[in-house]
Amino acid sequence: MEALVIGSGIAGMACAVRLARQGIHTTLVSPAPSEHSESVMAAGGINATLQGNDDGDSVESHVLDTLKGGCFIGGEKAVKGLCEHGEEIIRYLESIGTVFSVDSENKPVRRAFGGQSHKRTYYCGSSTGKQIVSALVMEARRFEAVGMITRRLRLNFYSALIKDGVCCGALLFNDSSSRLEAFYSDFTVIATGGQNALFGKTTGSTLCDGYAAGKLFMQGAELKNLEFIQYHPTTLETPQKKMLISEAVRGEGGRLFYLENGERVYFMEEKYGEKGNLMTRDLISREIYACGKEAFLDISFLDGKTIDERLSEVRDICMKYRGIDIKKEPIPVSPSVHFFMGGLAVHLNHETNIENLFAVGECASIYHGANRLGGNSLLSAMYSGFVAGTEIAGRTSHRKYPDLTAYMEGERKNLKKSFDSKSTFPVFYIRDMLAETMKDDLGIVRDEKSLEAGLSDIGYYLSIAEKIRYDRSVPPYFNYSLKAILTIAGATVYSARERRESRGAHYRSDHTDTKEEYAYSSIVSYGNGDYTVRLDKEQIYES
């Protein structure tokens, strides 16, 4: 039996390690090493309910907070599974050498995160994601050394190999040889992260672009909850990107304010009381948007030693890129796209609607509903990888691979034809126009008019994408990925238009109420260039 995992961040590695441990040979492919994955940027922490947490905290409480944060459209069974495995995942991470921050008795310590009733976010200084990546890289290496994991770099996803609704591998584009490679596998796992490129530069990695989900969508995979996009309320503007100011700052007591006639107005505390600064990300983003003024986050009152120990990453980013000393002055912050709750629709075992095709990590949509809680992304990355790995290892495959030679030759010819083009039409230019459209029309606040305008623009870009030839001065991946990225962008705006209510991260100024009739996940499918959205009232993905 052979498994193929595409993407080598935390979710991809967790899945590969789980598969290898259970005796399944796994090929782990990615364009770049795990050290370059977006996972290394997850700073804040990982949620779990362990013995020794605060009195009154429990798995049930974690489940409720997660469902509540997700406005009750995250699947209850899925969320229960996620939260029940928090302790197991922390113990596992410890056992592979993850360096958690600990107290004087060597017990991992916790911090408070937004939207949670109890303090349950375990962390590794200010680089939790990086510490987990380093530990998983080492653990994956253990299986690489004995031949159970084969890592291949400089490989990009091109398309899935699908016959009669069953996935049997993938076509991969090899950057080194500039050729397509067919890779047959019994089970294929997509772990390619969120749809960042739809919005140009986000707080995350430039490598995550949504292409794989978009292409699979065009090949028949269903997508879910695309309209829910998390704007992180506190990011710092720099010339090269908006940089995340971790929620840990608010967790450590950071206070949000704006200035009015020279006086500080602590708007979150005034409106929501003592815990105002720890409200969910969507709410704070909307409050900052609504105040119409530059917002600031102040942590300067905390003692310098605590800042050095717990917030060193934030301290360094502010000083390095803006010359701001957070021990002395507040941080100017504004909301920016940070996380995609939507993605490939998966069942509880993380299989998509295409047999033998799985999705894990941020590219899969299952736990976070209409809004994700801080600290739940690392937990779900680990958990989803484990769930898919365990599921696959429990299956058997006696199937012979179908003959897909004609499909593969067709795709090779299509790609070669595009390489031979002499046109230099700039693909980046269209991607940048798309980003402007998405930021303008699918912002923190949307309405029918803006969404219609967005759909019209994306329709136009798609019509250009159909006609233009390729830009030879960028890597082939950037060229062939364009149409699927535009297609998932279109599906996202379409899904947002169809949800005529406000819920979680999706806020409509023309439908400000949360409506019972929409209390379900949205599922979007694709056919002949058209999108079809339905609400998952039967909860078919909760099975």
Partner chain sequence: MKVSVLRRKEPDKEPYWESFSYDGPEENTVAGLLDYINYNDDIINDKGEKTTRIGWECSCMQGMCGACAMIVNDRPVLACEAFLKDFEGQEITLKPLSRFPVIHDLIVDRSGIHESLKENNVYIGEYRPPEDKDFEQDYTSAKCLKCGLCIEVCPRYTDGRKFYGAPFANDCYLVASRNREKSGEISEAYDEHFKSECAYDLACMKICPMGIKLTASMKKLNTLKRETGENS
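Structure of the form predicted on its own, given the form predicted in complex with the partner chain:
Next comes a single chain, given without company.
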């Protein structure tokens, strides 16, 4: 059997390693090395319930916290599986070289993260994602050395190869040759991350732009819960991007405040008590938005050793990009798009509605419901990769690959034709306008008027995309990806309009109540240029 994994962050590598370990040759492709993936930006930690956790902590408590944080539309079966495997994943990561922070007795230490009833977030200083990526890279290289993993770089997903509802591989765009390459496979796994580039500057990587999910959506894959977009409450504005000020800062005791008449107002503590700074991310983001003032996060009262040992990356980011010494002064912070709970709809085994097409990591929607808890992203990245890998390894392929020569030749002609376009309209102008539309009309607080305006704008961008899409000043990928990116953007705004309630990270100022009739995941499908949204009351995506 042959497996193809597209995306080499933590979820993609976890899946590839699991497949290779079970004797399945896997081709692992990505536009850049794993060290450039968004996974390295995950600084705070990974959740797990181990022996030695706080008294009263348990897997059941982790499950409840996760379901509660997701406003109970994250599936209980999926969340239970995720939380039950926390210890196994921590032990596995340790076995391949991940070095978790320990105390003076050499015991792993944990920090508090928002929305959790106990300290259960294990960490590697302030660079947990980097540590896990490094360990998985070395593990993947072991399997590369024996021929079980073949790694290919500078390849971007272009489209899936689908025949009669069955995926049999993918067309990939080669940056080096500017040509399409066909990769046939028995099973294809998408691990391409979230949709950061829809919003311009965010905390995430611009390599994660939603194109793969958007293209698959246009090819018949269903999407789920797109309206739930997590704004991280504490980011630092820089000319290049929004730099994440990890939740670890608040986990170590950081306090949020704003100034009024020169006096500090610790607004989260005043409203929610001593644990106010560790409320869920959606709630804190809305409180910062509502106060209408510049917010600050203070950690200067901690001793310098604690900051150097546990928050060194935050210390370095603040000094490098803004000249702020966090040992002496507070950090100016603001909310920014950070994580996408929505993505490709998958079943418990991470298969989409297209047979033999799987999705893992942030591009798959299954565990987080309406809002993700900090520390659960790294856990779900590892777990989803393992689940998909195990499922695939248990299957047998008895079919021959269909003849898709005509389809592939048609796509190659379309791509060549696009290169011959005489248009000089800069494609990034449309990308920039889209980002402004998404930020203005799909922000922390939304209403019918803003969502209708967003749909109107995106509809216009789509109407001209075919005419202006090609710009010779940028790599071809940015040109051919435009329509699918606009399409998933439209589906996202449409889904937000159709959910006329407030739940988790989706807040409607014109529908502020959480309504029982919407206590389900939303599934969006595509056909003839139109979106259709349904609530998954039948639990077709049982999770």
